[in-house]
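The chain below stands alone and is given in structure tokens; this is the form predicted on its own.
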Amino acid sequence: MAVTIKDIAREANVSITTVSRVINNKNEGVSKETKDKILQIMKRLNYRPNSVARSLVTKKTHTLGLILPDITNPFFPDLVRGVEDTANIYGYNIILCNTDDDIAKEKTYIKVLKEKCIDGIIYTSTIKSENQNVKMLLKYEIPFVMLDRLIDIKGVPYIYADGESGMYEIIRYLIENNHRRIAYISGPMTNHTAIQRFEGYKRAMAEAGLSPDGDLIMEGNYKMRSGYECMSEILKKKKKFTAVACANDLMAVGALECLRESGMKVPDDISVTGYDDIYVSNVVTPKLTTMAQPTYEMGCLAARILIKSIAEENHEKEVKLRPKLVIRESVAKI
């Protein structure tokens, strides 16, 4: 039979409601002595605490929710071990939830969330996302931060790659590389990642004298088949291009699967590059020139920020993170 916290109190001859202060750390009233005979007895008995019960009296739960929106992307797990590793060394858990992109999924999940008493919730939104969410999460008046999402929401803190500088770079490395005619597959213009690195992909050829063709522009979803879509379409206007840029690695690889099924080859014919870096990036023929995102350092960031917050410690409001340009085979000097 399991030991429980009346028994505790019988052996040592205090009440419950001592033995519940030193469990909790709550130590005001208790002499040293007493609290030493006290955990004494808990470990001579092997007296684990009941979490649940702990909970109630300390309102904590030491479990974060964790709601993203794609799991199968590859993106999300070195993010999601970021989260974990440093969540762990504060000692709490994480609760994964994954959304499939859908505002109404997601909705469900903060709900059961804010039903399981968690401390709070690192959230990556849907990119359908017009933050009606974040707002019942205010409501709510859980600790939040949102992760790899802008918000102009006052108090909200978050954390990013900027994005906007990150796709600028790229179209510079393919201006530079004599490249003039630059098609672009965008991710969804309803999400501020999207619209970040589309504004960094005008901003650069602009600078460059450049006017984008708009035949030669396509918005994709982030999925592998979109990136094949937006190329195919692409391709279909017979429009003379020599590169692409994509808004994502796996609408890149997309885009590759395409062109050589069309015949093309990359990049001596179409040069080719990603964004995020992903671990195939780095193995799909030619391997992709991309820009790489410091995913487990921003799954890091923001678990130790939201702990900060939950225990209302000062922490950042805003984490702008640079990603660096990685150059491998797909793009060729023209």
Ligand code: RIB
Contents of the next structure:
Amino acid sequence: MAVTIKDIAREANVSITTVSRVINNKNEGVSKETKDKILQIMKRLNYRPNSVARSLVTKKTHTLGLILPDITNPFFPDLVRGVEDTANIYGYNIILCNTDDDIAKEKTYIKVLKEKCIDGIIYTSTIKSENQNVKMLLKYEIPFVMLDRLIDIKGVPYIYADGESGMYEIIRYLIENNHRRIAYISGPMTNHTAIQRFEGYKRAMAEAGLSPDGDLIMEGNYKMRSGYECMSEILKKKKKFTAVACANDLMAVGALECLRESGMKVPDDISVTGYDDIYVSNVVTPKLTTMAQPTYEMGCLAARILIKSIAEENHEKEVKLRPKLVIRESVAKI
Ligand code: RIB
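Having displayed the form predicted on its own, please output the structure of the form predicted together with alpha-D-ribofuranose (RIB).
Below, the chain from earlier opens the complete complex, with every other chain and molecule after it.
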């Protein structure tokens, strides 16, 4: 049977409050001999503070909530690894909440984390990027940071990679390989990351004097199946195009599958690019040219900034990182 704070108080013939003050090093009102007596009894009885009981006093659980939208997407595990490694360095644990891009599930998780008295939350929204749940976080007054998927709210730190310049760069790369009719499979346009990347696509096309053809632009949902379906819809339009840029790697893999099934060779007939540089992009055939997001670094920064925010120390309010072009085999010069 574990020794409790009550056992210590009884043995030392003092109140539980006195023992709690000594455990939490708040010694006002406790004489030195009483404190020494309590410490000796704790040592003799091998007392271990109960973390839940302790957190009731310190109001700190040294636990962070990490809300993510889709753990089936290999983009997110690297983000988790960065958060976890950094949280552990600072003596924090994490509770991972996968929302499956479901707003109701996300709301439930926010309530669960509040009940568990976590010290802060790292928040990556669902593809819908709803404000309602963010308003709940603000109402709960739980310190939180936004990671990767931003929602336009004041005063909340956010860490992300610059999708507009990232997609701009990969479209520039296609144009430098003489592609002019470039199809585009976007992410869900309710989401900041998808909107930013689409802006990058449009800017690169406009700067090259190319006007995007609406029949060659489809909206996906970041899942592999939607890449397949969007590619299929584009092919049905029977419009000429020589390349397709996808707003993430999973949709690019789906598009590769659709092109293969349609008897088209990549990159001989159609060049394909992705975005994220998940491990799959380096094992598919042909290996995918893509943009590598600084995913692990984003996770590390989010944890560090949140922990500084919890400690009310100075911290960055906005961190924008740059993705990097990774050239592999899925783009041909025409
Ligand atoms: O692949 C999933 C996408 O959603 C990634 O590009 C990442 O930015 C996340 O927001």
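Numbering follows the first chain given and starts at 1. Each form is matched to the other, and the largest set of C-alpha atoms that superpose within 1.5 Å is called the rigid core. In this text, all values refer to a predicted model and were calculated from it rather than measured experimentally.
Core-aligned, does N282 move its Cα 2 Å or more between the two forms?
False for N282: its C-alpha shift is below 2 Å.
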